[in-house]
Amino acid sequence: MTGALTIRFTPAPPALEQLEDAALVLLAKRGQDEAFDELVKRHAPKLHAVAKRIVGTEEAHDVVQDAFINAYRALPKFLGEAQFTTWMHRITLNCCYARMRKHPDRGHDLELPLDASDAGVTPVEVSENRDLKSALEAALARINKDFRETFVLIEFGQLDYASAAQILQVELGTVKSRMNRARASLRDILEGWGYRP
């Protein structure tokens, strides 16, 4: 024998769940649909939470589906200048408002979570919480669109102010101002209805 046997070990690729968004985007651009599926699995819950507060529960699923379809089609143009989550939130907001323009007469059944835990809450407190939740839903639907989308992105999309500013394409100070005004508007409406938020 003249040559030595060389064994090369190729490390197994990391599981898709372990990859950062940027790596998944790159794989999805190369045609690996499983990578895009992982992005959907990772980001759909937060996007659904945002859509639900803008278009209501019934429409939210369709809006998020539309957003991911639009993202998939536009993925070759995504340059990664923004984070994938920022890009997806912007697409989702656009889909929400497109849906609202398409069905302007349709009422939107907004859904807000109750802050109180159900554990140890009396039936009277549950009833009061449901009443407050309904009031919050109605108040949120009445505030200025810019304030509402800022409030929803931060409170329900769980984004920080800087990410919300990037999605909304406004200055950080504008986001802070909108959040303050959204909270003040909600408080004024609720107090006008006899609630003490």
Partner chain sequence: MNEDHENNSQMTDLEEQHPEERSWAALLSKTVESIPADDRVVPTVLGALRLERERVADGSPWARYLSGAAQLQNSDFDAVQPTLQALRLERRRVRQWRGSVTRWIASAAAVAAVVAAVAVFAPSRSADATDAYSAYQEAAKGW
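Would you mind giving the form predicted together with the partner chain, to go alongside the form predicted on its own above?
We keep it simple here and write out only the one chain, dropping partners and molecules.
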């Protein structure tokens, strides 16, 4: 018997969760809907966090939903010049603006309720932590719109400054300046309420 049994192992394709955004975009463009679903799972919570601080809790769900529907429709035109997350943030911001134009008289509920899922150590820490979170949300609602958008994109959207500049269509220096001024405004408000680092 000269014929040897050869077993050829074909590596299993990596799970979608392990793929980078660019690969998922490529698969989604080829018609694999699960790849786009994975992008939704990956990015929707962060985009929701951003939208919530711009249009309020009530509208944020709809805004994120509209943003992903728009992205799904426009996916064939997405050539990958920007990162997917940058592109999605831009679409989400546009949806926020559209929503605010549509309902200019609607008071956006930016002063958010206390968050019950804190993970502090002692009851005092839990209380202080919760206070600070609520205070930050309330302070954010009071600062200039441009500063708030910049702060929200960078801190809640976890974007770098260059991506934020691309999304906001301003210079990098403007983003830095807005970020500093956002922090200064928040600091003024929070200090006025008795908070210290």
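Positions refer to the first chain, counted from 1. Only the largest set of C-alpha atoms that superpose within 1.5 Å between the two forms is called the rigid core. Since this is a predicted model, take the numbers as computed values, not measurements.
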property: Core superposition between these two forms, C-alpha change of Ala184 at least 2 Å; result: yes
